[in-house]
Amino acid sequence: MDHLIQRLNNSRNVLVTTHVSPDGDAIGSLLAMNLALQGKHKQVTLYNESPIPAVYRFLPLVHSVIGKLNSAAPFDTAVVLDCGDLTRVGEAASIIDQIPEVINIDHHITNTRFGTCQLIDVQACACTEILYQLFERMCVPFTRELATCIYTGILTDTGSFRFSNTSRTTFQICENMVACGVNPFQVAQHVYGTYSLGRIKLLNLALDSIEISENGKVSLMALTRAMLNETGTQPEDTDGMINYARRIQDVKIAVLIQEQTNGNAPCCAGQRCPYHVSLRSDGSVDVAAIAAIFGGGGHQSAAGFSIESTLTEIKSQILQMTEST
C-alpha cells in the first residue's frame, strides 16, 4: 500500500475511472477517490462510459464525470477502480492501458492483476471499504462528503448489509462514516425510496420475464432494448433488479440477461446480439467459476460476463450448465 500512496502523491493530472454500468460502489469510490485527490491538490478527471443512475446522483461531484475519452496524452496517472479487468471500463480500455502508470484498486477475486501497480483485496466487502483504508493511511480528512460516498457503496455492495460479504469490519467503517456527517436516513432514501414510473413499468415487463429451471434451482430474468423503449426508460434504470430473481424461494442462482444493443433499435426475435449476463447466488454456488467460463469474472456469490449470442441460445447454455445445482 505505501508503494502506491507514493505513487499517486508523485501523480499531477490523474484519470479516475471504473466499470460500465456502475453501480453504487463504483460510483461511490469514484467520487471518493477525486474528493481524496483534489484534497492533495491533484488535476483529476473523472470518466466513465455509461450515465450514471438516477439514485446515485445525489452524490458530490457526480456532474463532473465525463463519458468520453479521446487522448491518455494529458495523464500522468490513472486510477482504475471496482474492475477485474481493464476492459470492464468499456471503449477506452485502450486508451487508458496507453497512461504510463495504471494504478489497479479492486475487491474481485478473478481481478487480472492488470497495471503497473495493484491494491486488491477480495476479503473487503465493497472496493470502498478498501479506499477507506488507503485514504486512513494517507491521512486523508473524513469530510461528510466523503464519508458519503464510502457509506454508499458499502451500503450497496453488502445489500444494506444482508449479503454474506458484510462483516464486523463493514459495520465499524460505517459507524466512522456516520461519526463523519452521513445521514443514513438520507442516502437510503435517494438509494431505495424514489423510483419513476418507468422505471416501476419497466420491474414489471422484467418480472414477466422470469423463468424458473425444471429443478427450481435457476431464475432466469431478460431486459430487452424493446423494454426499454416501451417504457421510457434506460439501461441504469436496471440496477438492482436481478435481486428479484434471486429472492424467489429455492433459487440458488439467479441470471439477468440484458441486450446491449447500441442506439434505440432492438434486436430482432433469433438475431445474434451484445448481451451482459448478471449471475447471483445463495452462497452456495461459485458463480465467478461460471462467468469465468464465458471469459467474465466476479465474486462467488455476483459474477458477469458479456456474450454475442442470440437470448434463446444464452439461456439453453447457462440452463444447461447449471442443470445440477
Ligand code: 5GP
The other form holds:
Amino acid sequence: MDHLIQRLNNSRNVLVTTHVSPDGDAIGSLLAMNLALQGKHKQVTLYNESPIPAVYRFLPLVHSVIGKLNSAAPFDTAVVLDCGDLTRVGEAASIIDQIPEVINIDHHITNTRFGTCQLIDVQACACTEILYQLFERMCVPFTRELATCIYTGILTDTGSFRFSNTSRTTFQICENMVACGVNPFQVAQHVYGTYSLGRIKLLNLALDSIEISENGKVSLMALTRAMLNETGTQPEDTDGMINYARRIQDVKIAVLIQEQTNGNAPCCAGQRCPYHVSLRSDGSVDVAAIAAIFGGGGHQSAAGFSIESTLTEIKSQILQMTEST
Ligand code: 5GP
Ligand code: MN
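Having seen the form predicted on its own, can you show the form predicted together with this ligand?
Now the complete complex, all chains and molecules, led by this one.
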C-alpha cells in the first residue's frame, strides 16, 4: 500500500475511472478518490462511459464526471476503481492503457492484476472499504462528503448489510462514517426511496418474466429493450432487480439477462443481439467461475458477463451450465 501511496503522491494529472453501468460502489469510489486527490491539490478528471443513475446524483461533485475521453496525453496517472479487468471501463480501455501509471484498486476475486500498481483485497465488501483503509493511511480527512461516498459504496455493495460480504469491519467503518456526519436515513432515501413510477412498473414486468429451472435451483429473469420503452425507463433502472429472483425459496443461482441494444430499437425475437448477464448465488455456488467461462467475472456470489446471442440460446446455455447445481 505504501508503494501505491508514493505513486499517488507523485502524480500530478490524474484520470480516475470505473466500470460501465456503474453501481453505488463504483460511483462512491470514483467520487471518494476525487475528493481525496483534490485535497492533495492534484489535477483530477473523472470518467465513466455510462450515464450516472439518477439515484446516485446526490453524491458530491457527481456532475463533474465526463462521458467521453479523447486522449491519454494530459495524464501521467490513471486510477481504475472497482474493475476486475481493464476492459470493464468500456471503450476508453485502449486510451487508459497508454497512460504511464495505471493504478488498479479493486475487490473482485477475478481481478486480472492489470496496470502498473495494484491494491486488491478480495475480502473487502466494497471498493470503498479499500479506499477507507487507503485514505486512513494517507491521513486524508474524512469530511462528511467523503464519508458519504465511502458509506454509499458499502451500503449498496453489501445489499444494505444483507449479503455474505457483510462483516464486523463493514459495521466498524460505517459507524466511523456516521460519526463523520453521514446521515444513513438520507442516503437510504436517495438510493432506495426515489424510484420513478416507470421503474416500479418495470419491476412488475421483470417479476413477470421469472422462470424457474426444472430442478427449482435456477431462476431466470429477462429484461428487454421493449420493456424499457414501454415503461419509459433506462438500463440503469434495472439495478437490484435480480435480487428478487435470488430470494425465491430453494433457488441457488439467479440469472438476469438484459438486452443491451444501443438506442431505443428493440431486438427482434430470435435475432442475435448483445446481452449482459448478471449472476447471483446463495453462496453455495461460485458464479464468478461460471461468468469466467463466458469471458466475464466478479465475486463468488455476484458476477456477470456480456454475450452476443439470442435470448433462448442464452437461457439454454446457462441452464446447461448450471444443471448439476
Ligand atoms: P452485475 O451483475 O451487477 O453487473 O455485476 C455483478 C458483479 O460482477 C460486479 O461485481 C461486477 O463488477 C462483475 N461483473 C459484471 N459483469 C462483468 C463482466 O462482464 N466482466 C467482469 N470481469 N466482471 C463483471
Ligand atoms: Mn464493488
